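Shown next as structure tokens: one chain only, the form predicted on its own.
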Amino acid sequence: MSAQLPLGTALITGASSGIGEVYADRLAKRGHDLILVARNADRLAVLTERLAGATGRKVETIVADLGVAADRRRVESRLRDDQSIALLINNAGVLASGPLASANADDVEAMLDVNVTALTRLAAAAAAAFVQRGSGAIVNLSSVMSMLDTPNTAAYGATKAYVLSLTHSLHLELAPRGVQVQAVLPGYTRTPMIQDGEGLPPELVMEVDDLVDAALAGLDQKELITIPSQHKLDSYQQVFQARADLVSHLVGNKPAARYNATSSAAA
């Protein structure tokens, strides 16, 4: 049985376009007031006017570049101090693709600042506030790339694998304290990040509205991991169970026999 989250303010990062913009639309229509975070002030202003006019909800903006430490701290402070915030959509992300060996190291670092550092710091700030109240939800946007090994996206895929792992462990910390956590794993989605799917087979590209609607349905159903394009529900569950079954084999006081290792004491 599904049930929507109690109403409260939703803070959405990367809100000026793509997935973040649709989250803003859907959550305002559900009755949430909004705090929209993005770099593009003009796009935020247009979106704010549209959503406030269409829904009557209170819509506030924070113009911030989450790759900049001072801007991250401003958003963190708001998450910690604003008692009305009940939902964080940790959506902002950057794509730096190409072979890592020939990548611009500064571009890769900038991606890590947003995809890993900012997401983690905002999740931590929200968690601290929500735990005090015993309620709230954190939605982290990962990607199916977190589970795929592909050339030319090594660093990007690694950032999304980090988000997936963080969400699993954060759930163990926060669920007993009344805070819900969800990771959403989009596949190819028609957004500006991938040039709206240009050049990709249409059957592989999901419309952003469908993606967000599915993600919110998963949140209502208390899913920890939501993969909107996954039709066989048990597929990920089998992977997760296999991962859990590995635990007893991951630690021990002796190397595996295949390494033919002998202790220094026996040498």
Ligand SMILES: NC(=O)c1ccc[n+]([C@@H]2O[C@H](COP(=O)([O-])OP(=O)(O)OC[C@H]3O[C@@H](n4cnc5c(N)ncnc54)[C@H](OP(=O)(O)O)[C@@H]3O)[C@@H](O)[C@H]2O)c1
The other form holds:
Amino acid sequence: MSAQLPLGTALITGASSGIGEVYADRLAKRGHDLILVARNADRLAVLTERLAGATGRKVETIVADLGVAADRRRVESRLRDDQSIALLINNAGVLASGPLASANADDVEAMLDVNVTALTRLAAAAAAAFVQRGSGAIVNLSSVMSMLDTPNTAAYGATKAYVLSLTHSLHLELAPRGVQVQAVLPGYTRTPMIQDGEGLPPELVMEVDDLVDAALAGLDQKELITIPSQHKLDSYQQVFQARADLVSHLVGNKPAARYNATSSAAA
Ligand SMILES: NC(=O)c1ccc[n+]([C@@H]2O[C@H](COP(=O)([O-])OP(=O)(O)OC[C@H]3O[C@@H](n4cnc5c(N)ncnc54)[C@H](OP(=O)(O)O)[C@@H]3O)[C@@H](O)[C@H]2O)c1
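Same protein, different condition: the form predicted on its own was shown, now please give the form predicted in complex with this ligand.
Below: every chain and molecule of the assembly, starting with the one above.
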């Protein structure tokens, strides 16, 4: 039986919809007070009233566009200054799809602002506060696309690979300081981001309730990486073992023989 986190306030980004909305529901029911962050004030207000009424928890909203630097800083300040916050769910995300060659570069940059810049800045603010207290947890929403080559969503997949890489390394920094880190890698999950799975084979689309319940079970079990749709844990662990085995071959002061300029020129 796994232990649950000590309760405190949970700050959830992207709480107005989909995965973030279900995190809000589950964490309020577990007994956390909540700070809900998103742009859509009306949806946040409805959710706040419903959750506060149903659970008696304190639920507050911060209406913020995480693509805007000033708004990001407001949320960062709250993470740094509010001693009650024990859990950050770094969930807000955007999917800009289509071939990169024909993409609108501003749309791609806006996605990077939310998926990479905001997520990193909020993780850094939470890390600074949690390290001071020697406790707390940061959950970063990545995707199974972080491990796949993804034509037509190349930049999106790359943002999620960034989140996975960040989480791995952040764990090494924060675990010795008493702070837990988790990356959650959803596959297709029935939310507005993927048009509720319309047109996809049903057997490939997970219900959002199941996704979040599994992710929270992974958090309780202190998993660093949680892939709710991954049944064969072994195959995933082998990938990371192979990656770790590469380490001793990745650095050195001489180029590999295949890059020997003399032999290439002679050939
Ligand atoms: N659904 C999937 O199949 C799937 C698969 C893998 C990973 N994920 C990841 O899971 C996370 C949640 O996705 P979802 O499926 O729940 O998507 P969703 O239903 O579209 O929800 C996205 C959330 O992010 C918020 N958001 C977007 N842009 C924002 C901005 N500029 N500032 C503040 N908040 C912003 C939205 O709120 P407002 O519009 O109100 O601002 C909304 O609450 C994302 O990181 C996504 O990449 C999803």
